[in-house]
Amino acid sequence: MKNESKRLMIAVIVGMLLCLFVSGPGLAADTIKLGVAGAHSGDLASYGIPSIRAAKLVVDEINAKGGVLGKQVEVLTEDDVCKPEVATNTATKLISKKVDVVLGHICSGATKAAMGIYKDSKIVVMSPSATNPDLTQSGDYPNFYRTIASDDAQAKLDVDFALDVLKLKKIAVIHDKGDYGKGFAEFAKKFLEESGKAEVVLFEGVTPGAVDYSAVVQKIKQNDAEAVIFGGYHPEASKIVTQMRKKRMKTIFISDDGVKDDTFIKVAGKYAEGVYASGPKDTSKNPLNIKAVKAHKDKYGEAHGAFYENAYTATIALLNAIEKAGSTDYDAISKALKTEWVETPIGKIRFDDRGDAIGAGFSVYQVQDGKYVELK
């Protein structure tokens, strides 16, 4: 009875190794988690959704060939509104759910929130959109990369734009206080200031979400300013077209990335006309983009939207670089983004030691019969 009662012991302890083999630590292991972070709902759901079925899109070819590692890849989604109060919740959700990498966040106010938390997991992120300079540049976030050039570049390419290309003298340069908008909205005073070919009679920032802006609007008409180079996103531009144009003020507007979403025109309408913004290069020609945007088309059967193509990117390279890592260890797949080059929707790119995307870019686009149309 003895011997029955101790081999049943031994049985049992067996047993429950054996559950905890399989249902604890084992089963992350099972499939590689990729996370993927943004603006999922709200007035930003249209710079973030286009991410989501991006990753969804690769993550369905990669698993159909046999996943990475000969494990398949799993999508989990966080939605952080693109704000930065509710980011750093996004991303614990992330972590307790042991994603190995991330894609995301959208916006750059957001990413910088979560970002710390990311650095304590040793977690690697790279953003399709985040383009402010200090994610990068600060040297803060190692574990932070993106697939998309950030805002200084921007800048300066809708600085040159406008004092080279449109001879402008008189320019207003106005944001929406947030890190995005107003970091890019320094720096293209900055370059103006430094230029000497043209003055900056007014710097303001606005309050996102507000539902008038006729008194920005009076001040950009007062100081005489023949553009507006504005800083921020689509609800607040479009808000602020309209309202000069009902007063039929044809000051010039120049924006960035954060305008340069169909969902401006469909706000601003006819309004929209004329107005310039930078963006990602048009890569349309690239046959990986072809492909790219035909996927999402049979899918969804509509366009693909903001980013689209820099998030395609993005989960290209974090899943490249886990396969060529060999594993989902931090400093492994670090070396791989830096050292190996892969072919994507944008081109063929690698990351430098800051994290930005070597073979990224900007083009200027100007709305033309209701369509952003890239100016060579």
Given for the second form:
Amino acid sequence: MKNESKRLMIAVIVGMLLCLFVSGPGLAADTIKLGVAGAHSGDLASYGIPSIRAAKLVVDEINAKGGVLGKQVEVLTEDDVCKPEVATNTATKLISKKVDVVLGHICSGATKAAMGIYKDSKIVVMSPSATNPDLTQSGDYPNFYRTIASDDAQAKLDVDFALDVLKLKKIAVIHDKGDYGKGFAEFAKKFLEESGKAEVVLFEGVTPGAVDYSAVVQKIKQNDAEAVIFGGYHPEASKIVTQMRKKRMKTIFISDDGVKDDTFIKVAGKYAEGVYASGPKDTSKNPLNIKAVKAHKDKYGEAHGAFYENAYTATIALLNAIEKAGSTDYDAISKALKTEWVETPIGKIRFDDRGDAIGAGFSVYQVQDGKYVELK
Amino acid sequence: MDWEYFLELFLGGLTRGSIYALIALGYTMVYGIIELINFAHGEIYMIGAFTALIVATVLSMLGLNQVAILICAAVAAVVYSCAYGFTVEKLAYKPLRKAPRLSALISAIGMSMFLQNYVLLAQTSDFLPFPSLIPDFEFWEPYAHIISSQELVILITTFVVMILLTILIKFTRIGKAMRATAQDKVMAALVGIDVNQVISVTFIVGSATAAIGGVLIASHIGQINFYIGFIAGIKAFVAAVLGGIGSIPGAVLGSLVLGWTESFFTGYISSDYEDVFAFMFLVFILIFRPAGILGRSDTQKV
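Compare with the form predicted on its own: the form predicted together with the partner chain:
Below: every chain and molecule of the assembly, starting with the one above.
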């Protein structure tokens, strides 16, 4: 009796497994699958959630108009919590679900880890936010595209701003030791040294999540730095800024688009005032952008958060390329991305040979009265 | 030698060490009594900070004054954390009292993950702003560039907590019972000590100090999330081992030494390798004093 029920159980399990195998490929034929990978939970979810929403909004609109190449588009999301070790699994999962193109990943470190896997499977990947220069400049990832300018473009802008607009002479460069923050910081240091106009008085990494940063803050003060250029994300930035201000330091704080996030202002509160951060150009006058922002507001009833426009752009660019290519073939999509201009919320763009968007750029913002304001 | 810089680093290290000490006390007391490394302890600290945040948000909406909010929030945090500490012990460790030590250790790790994810789901994964509950004192302003009012409050509070704890352990009945239980559980039970009660009290006292640490650091740093307990917990655990796990003065000394090591190393050499150096130092101390700075190396019980 016991044996029989056991056998029945095994039969049921095997049956269920078979079902999965059968239904998977069965569905694959009728839809175009858009994978969306990135941080959808955890510390950095505020960077990743907007990309899912952007993808869904664009896809809903396109599906309502009849889809791409006459097929409906399906969005498959997969969470990598911005961790490289998780991202490889995320990529494998998406590939096993037979995605045609991928929107993502969000963080540079995670993107880099996942790219090798996509490359082997010949899948076009477009990130709305991974700004590490190597991703395009190394030439290792021919299937990688992005709708955001790379870190060195950003570092150059921040350094020029510090030297030419603020006329600073002594600058401390601090980073969070991560791929993104350190990459940005190293470029900033390089550009500062090359300019010969200012001295890098300190170049250091801090440990993310440490109990406090008082020693590093003391060191910034000890070196008489007029400004800190920080490469990293908002949790560490707000801790450092808060501690500097509590120590009555007036040191200027300049950072990257990891800090140009409303969470930074929310967490640092009054201490955020006056902080500079670079971020994607303000394109709020662009009609497509107005439409994209409104669509988000109507559906989710709140502000859209970081990288939403870039993700919206990437979704449009990817689906447009499939439409223009006439198939989901890797080579055809690549060619379409590089040759066909497309109207998007961040302007009219196409991609260069390395995968960077032509037409996307950065500007410097400052926190004024609890809001990021673009500086002209 | 720049003395002001040295002083700033010294005080920075002292503040950081104080926070570690408030958490490390819980580790070391629990280990002293039931020889269990309570990995869920860092989470108790995090829960303290979250309770304080919730209470502070509600009270500031009612428009109470800042010091009153701080005190109410701290009391609520202590009460809640104690309740959690007490419950964790009853649920996850007491049923395993007779089981091999490894089972209780795994149970502790499980409890830590459970509490972390519970807060993640019940609250949020985002960093939350924590109001600056400790005011900037007017009279302290001339020295604020060396050590801020918040850091001053942290130092004074830690000092007071240490003194109260010493009094509790040295001069009260329950303190005597705790020391007896730490020496020999069976013998303590034979002379009429309620061992279970003593263990509960130990968890409650440890949770209370951790909650105080949580409120202080959250108010100083200005942000919390569900994960803060993990890193602070690991560092405090290292501090407890460094000082000699099971020894209360050892935990305090180990914490201060760890705080200073990190602070001076960052200040004079580089912050890139802050953790590397802190752990290297731990290895170095343990090579020469395997039981920690103040730990007694007991001979194996036969």
